[in-house]
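Next up is one chain by itself, shown in structure tokens, the form predicted alone.
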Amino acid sequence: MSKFSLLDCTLRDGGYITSWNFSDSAIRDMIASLSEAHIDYIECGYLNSLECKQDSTIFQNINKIIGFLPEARNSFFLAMADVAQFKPEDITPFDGRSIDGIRVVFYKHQIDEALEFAGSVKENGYKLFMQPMVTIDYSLNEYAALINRIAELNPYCISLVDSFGYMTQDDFRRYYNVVDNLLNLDINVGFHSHENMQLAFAVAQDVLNYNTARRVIIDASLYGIGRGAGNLCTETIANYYNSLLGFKYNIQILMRLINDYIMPVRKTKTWGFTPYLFLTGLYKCHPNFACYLLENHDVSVSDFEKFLLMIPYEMRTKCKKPYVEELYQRFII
């Protein structure tokens, strides 16, 4: 068995494009077909204590996911939980009928809360995946301190997360070496990327060529569907894996899913590389500075670059709509 695996996050990350609206039949077909295509890990959606509706990949509780899973469990099934949106007391004990693991996503200011939440995931018997956002926002010393704290929980996986799409191959290796030196060898390391600077595939290729004894899990989504610049494409990295390491993933099934479920979305919704999102990566800014500003204003690429340069460095990874509008009003004066 290869030490490299793929995780498809279409139903979760793609939800930023569809408002998590997927028909129940589509959810079932996508999960079953991704498993049939031999995708190792399938992220079924988000857990959210306050949300509950039909035809959605936002699930109010873990048991809601049971009816969407195939009888043959040839893949690991996961859901993501944002520590600000799902309560630890809402985690029901693992019984083998629903998801196998929970991905705990958190920002730098939420570390204590995330570790407490992660403890509940472990106590209830799920595989624990830790997803600290914006990896590169941590200094190497800060990241080492975080990894040491997470290591105490003995998680199944810790991911390096290129939230803003500007991590290079060297960046990945620097942070990977921190993890590799501090964790037990049986803990997986993940890589989640975005295409702001079109680096995701290049870094993922480097990962698959990396000489490591540790198991590595690479995230991707069908046709790269995801917020802003989108994600690494499942079909692209699956095909590269097949050519490099031997046939494993069924590309024909992935193409059928793209045709049936992603191409119809593409007719009315957009995602992927733009010069605006490239600039957010170049200046290490949150991509929502582009998304929010362009919702209401027609701004040239040149002016957008000048706008980004006026953002205080300490605010570049923090982005709220009112702040973007306030900055823009100052910019045009």
Given for the second form:
Number of protein chains: 2
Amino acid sequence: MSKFSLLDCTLRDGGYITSWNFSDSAIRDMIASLSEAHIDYIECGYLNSLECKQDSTIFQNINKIIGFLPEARNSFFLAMADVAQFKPEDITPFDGRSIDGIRVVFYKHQIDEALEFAGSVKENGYKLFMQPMVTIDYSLNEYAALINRIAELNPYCISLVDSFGYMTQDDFRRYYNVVDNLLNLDINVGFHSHENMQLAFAVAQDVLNYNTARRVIIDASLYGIGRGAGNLCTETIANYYNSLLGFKYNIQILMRLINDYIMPVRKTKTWGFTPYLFLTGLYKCHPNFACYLLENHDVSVSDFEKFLLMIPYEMRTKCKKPYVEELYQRFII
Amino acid sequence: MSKFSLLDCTLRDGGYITSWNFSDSAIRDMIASLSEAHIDYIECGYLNSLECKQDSTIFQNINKIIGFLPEARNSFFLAMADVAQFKPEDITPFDGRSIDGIRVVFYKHQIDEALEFAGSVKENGYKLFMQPMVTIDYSLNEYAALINRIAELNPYCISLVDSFGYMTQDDFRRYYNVVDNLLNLDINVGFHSHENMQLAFAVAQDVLNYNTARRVIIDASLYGIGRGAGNLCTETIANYYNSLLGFKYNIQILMRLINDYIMPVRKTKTWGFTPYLFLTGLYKCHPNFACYLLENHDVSVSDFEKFLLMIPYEMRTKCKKPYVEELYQRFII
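Go ahead and give the structure of the form predicted together with another copy of the chain, now that the form predicted alone is out.
After this comes the whole thing, all chains and molecules, with the earlier chain placed first.
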């Protein structure tokens, strides 16, 4: 595998658009085909101890994923676990038949829980991916402290996560340098970005200029499907790497998957850059302020900007549906 | 004015979406407000000797634009002239009351005509912007020859034009270097890009790393409105320059213009990145193969890819409606 690699998160982040409803045959075909297209890492869905559904990329346990994986293991198969939703005791030992790794996602207030959970992931033999959400919410010192704690677990990868879609190339480089200075070169760095300010692709291109031997793993999804403004598109970054680095990602297969599984979703659902999501990025607010509000109200761009400006600074990164509604009722008085 | 500057082409390139129908009051407000937002160059519309309409950004003559310009001339006001649509004898002398400059747009087979037209632009006292469409269609040698011919006219600006939306940072740099080696430093370079492969913003960001004192002028439009996959967004690049360079583009004003004039258009019209337009970029085809075909036919992404692949190589950059239809009829047999 090259120093530059791609991780497709369609089945997981795209799930925010489909409520994780993908038919069993679609899940199977997408995983096998992404692998056939030489995508290096494939995120198959979420682990969630409490949910048990058919035709879904929410998996109640690790063994449930076995039936969806192709025989040929040319890619690494992953699932995401939110520390609040999957119990560490539900992690069954790695035996080579299910996923290869677990992406542990957590907020800043969940660090202790996340590290404990991560310990179980390692003990059970999985590749450990650490995904601290809203990375930019950590000061560089706080981030260094986090990295040092994570380092003790010897993870496979730590990701820079731009949950709100406003990190520039410069921002990524600053956090990357912390990792690069503190971690062994065999620990990879991931990039998970969102398109609120259309910055994702430029960051992914800039990564090629990084002066390091460390492997970077770029997250992307087919046609950018994902919550809010969506993700970097797998097809655009894969083709860019093909053109610039001579890689052999199979774009035809990616387009066939878009045709078969993403375009039908696009008929009724929407995602991607809008002026509303740009404004959430501009004012460093959680994008759900736009998503939740526009679900129930017809709000103009100008009114939405005024609405964002009345959110107390400390509440801008916290977004619960009832709070958005309560705030809007105050706004329209 | 800084080394890095922005040109808003909403009223001209956005016209492909609105058939250039903007109300007179909208045109007036947009020009004045973009100028108030400190946008450096504002393209007011097209010059076209044959058309005469109200509530339109197609202007039959240069003096017609006077009534739309604000008194304070804090920005440069421009119009585009297609050498096939505006007669050089219709260029009236510059007197400081109408536009400051004319953007001369031409295809490779129109170079002689364009240079003659450009001579009239200069003779009449306007800033001359040269816009050779599909810049990548010129070999670097051909491009150098073109630049040398243009140099004799001492233009204000020459633009690198990615009409089909597939030029990468590296491509732009290669063509830029030709200009940079051949032209006096006081001649500016423009960048006009499209979003077929989502490359525009990365190119505009990379420009900040260019090792030159030459001024660059980046084209953009509000919410990216423009034909096919649209343009770089004025609001995203303006905010990026504000963040990185401490510029003072007024983003609030840009958002108000999007609210008042672009969102109403968006209710019935669409533009921006799609898998279809990605495919036109991938196979280096004119994006109108997607636009024309999808106007009249419901074609899947997979069928569209097969359709593009049957276009003879030499016809991929040439796209007329009847040809697209004829080809499609052959395709579906």
